[in-house]
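Presented below, as structure tokens, is a lone chain in the form predicted alone.
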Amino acid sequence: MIRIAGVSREIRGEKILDGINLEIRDGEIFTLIGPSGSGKTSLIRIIDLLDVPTAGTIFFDGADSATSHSGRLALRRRMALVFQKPAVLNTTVAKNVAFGLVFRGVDGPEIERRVEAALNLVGLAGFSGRRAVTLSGGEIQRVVLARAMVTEPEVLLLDEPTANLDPVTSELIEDLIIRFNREFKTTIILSTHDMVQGQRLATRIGVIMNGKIAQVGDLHEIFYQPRGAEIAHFVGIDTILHGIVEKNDRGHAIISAGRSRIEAITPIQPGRHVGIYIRPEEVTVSSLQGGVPAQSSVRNRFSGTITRIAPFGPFIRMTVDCGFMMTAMITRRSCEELGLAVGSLVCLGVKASSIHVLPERP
């Protein structure tokens, strides 16, 4: 296990980490997110013991990172990192797999049969003579983790492993990243600002903003139970309204946000002013033919006007107006169906149990 106490870090006065506090489970892959710059590169290194904390330090099974050359190295020496952009030395592939190794002093003949493992592992097979320089950007990420997995670290560390590849490739590496991690019990620790990714990916996540961890948990409780506005925005909730709780009849509630009232399941009593979030994915779409909405059992249902509509993978976002802003996201077959386009009259409708609802100060 490792555990991060308290490791803030700064450059020239700049605090890049301040007070972070996290622990990493054996055998779990462990998902960074935020924004750009907002220090998950920073955490890995000192994770890595690349870089040295400010303050805090880092405990490896117990151990205090904070030790001497020789014991830096030997922890260093049972992890592996791979950068946002991987290098590849000018010479083979099978060099480039092996240079952990060699310098690691393992005989001649291991080297061979764990470089030619890995690169099976990878599926680089046959590549060994290729020179690494000469490859794709997705072969010499596989062959950068093929290098790492080769030492069999006892915990990988991937700084946005997916940046700069297409999406096949990136599927082919998000494949890789799970088997090493069900195949060896490797504990992963990855950044990434790719939420499809660390919804695929993650065992839990710990979302980083402002040099800070703002939560941690598990897929549901970061995707549909964000903590506050700014996290909710991250990971793609729009529709943030605030309001007061009229009444609360055994945790199903009645909540006063403007002209609406909005049906939702919370324990927050009346009286308490209240954030209400609500995903795209979870609003249905019907159209208001004739101006009259289809049946339905949702009991929050809301009717407006569709301002925006944009492309969204093979998804439709779009924002509606119902005296307050809502996105929905539909498929593309849908939107067709149901001959949807800006200006068009639409009637939205959101389960009371999928709202979340946090409370605010007055």
Second form
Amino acid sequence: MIRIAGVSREIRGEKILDGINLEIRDGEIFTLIGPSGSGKTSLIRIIDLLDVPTAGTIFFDGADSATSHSGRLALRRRMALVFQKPAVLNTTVAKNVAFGLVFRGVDGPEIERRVEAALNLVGLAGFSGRRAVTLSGGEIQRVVLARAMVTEPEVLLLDEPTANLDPVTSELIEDLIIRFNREFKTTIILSTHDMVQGQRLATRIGVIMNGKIAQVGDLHEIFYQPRGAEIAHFVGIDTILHGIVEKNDRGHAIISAGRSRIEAITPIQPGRHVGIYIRPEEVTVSSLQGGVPAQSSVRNRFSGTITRIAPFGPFIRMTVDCGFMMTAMITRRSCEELGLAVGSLVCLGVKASSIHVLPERP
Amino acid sequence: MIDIVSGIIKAVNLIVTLNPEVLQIAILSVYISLSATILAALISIPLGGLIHFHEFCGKRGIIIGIQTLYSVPTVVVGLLLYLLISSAGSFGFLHLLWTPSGMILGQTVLIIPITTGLTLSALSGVDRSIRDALISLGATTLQGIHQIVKEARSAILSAIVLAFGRAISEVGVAMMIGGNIRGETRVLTTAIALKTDIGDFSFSIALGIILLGIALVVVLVLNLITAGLPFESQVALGGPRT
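The structure above corresponds to the form predicted alone; please provide the structure of the form predicted in complex with its partner chain.
Let us now look at the entire complex, which starts with that chain.
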């Protein structure tokens, strides 16, 4: 559908985007995730043909977008973009939603019908006569979404669509995005720095860092098999160790990392330097206060003392010093049941299959 | 002091009895200045749009030039135009000298910098994100300019009212191009100048009051448009202030 070929953008000598290559497939929800300032917005603006790349180009169904002004307008009219900062014009909600249709020369009764339908879709039925600038943030975001959807675009671009919205409104908007994708087979490109949102919505994810695509893959690949420490850190992996593979018995490897030995599933052969990545949710926590815990199939066990406890939504994120620092995430309730606090002695367990191993340069 | 008081009394008398001469002068003034303002607006709004929406070398210079011309003396415009349209000038064949049309032309030239410059400021006041939104919604360049001008309508309207004020209150062009011909090109300001010269103070004061009255009406209309009315009525009248 859309092929981004070697796209770079420089502003006053500073590289905002650096050789981006991406393929967006028909009908998918492609999520761009990356820290603030990584180039998500710049890339989305270039895809919508608002900005022209310094190098490279974008192909729509094989057609090069680097064409005449009218050619670009025609391509742009097959898309719609919802900006991070929603902008409504100082007129009624209905007129705001109608703009795309008016620009495309759709006639009056048809506009009225479609605007009505779009407002119903976003749950703003009865708002048509209201003055758009007087609405709340969540309502304005829905107006802007309706304005984008009403033209029935083939590609819908969403730049951080739920940034600055409360959780309830965010969920409503996420549901709308999913519905729109399913019902109209619209290809959706969405940017977010919210990892959870990325997980909820995406068919595929592209991680963008410092203006470069660091990794593209499905949910599992991005969250459990990140391609480097920087990405791992961004997708919530705090425990990153470095070690050398000692033994590998048909994919079952023993890795020595400092004074610890870690069992993991990896084809990497002995002697190689590796990075070891452990997701905090994959770590089980048991108290050592009442003696040695019962044996289980968990291959990796480390004991240590809790050095830090921090709430993380309904979870507790704790850092444990077991010779190296390991982060674990458990529910608030189990933390209370185990009676854990800073200084508590705990045993951490990680399954060999939950550990992600990547080759590294020594 | 007595002159002023008796002048005011006579002025009120002239106004309430609808003195034909006073009426004729007032109507001609409004006609000429309103025509000039409409002409200037028709030229300036698209011109401002063009300048605003295009990046070109020397744009900054042009804007500074326009702003400098805000304070061009009316007599300088009058002089230049006189040289151009007098029978010896390049446009003498148009026979505009000593006619209301010539005065309209002169006042238009006089206020175009104000309407253009303030249109530019008004357009700059519209957030960049509005422009991006319009482009991404598939607006052609013209559709985009049209919507942004609409968005800036109250600021542009203020600019136009200000320009009308400058036009109706100027003497230089009216005198040098119109010539203050009784019943033909005599407007409020030139009449005040003449009547004061010949000592008919009450007539001058009456005209002065009318001039201020016109200003008051204009300001009231602007305020009606921009504030104090329900949203729908503001829309009907041309748009609310943001």
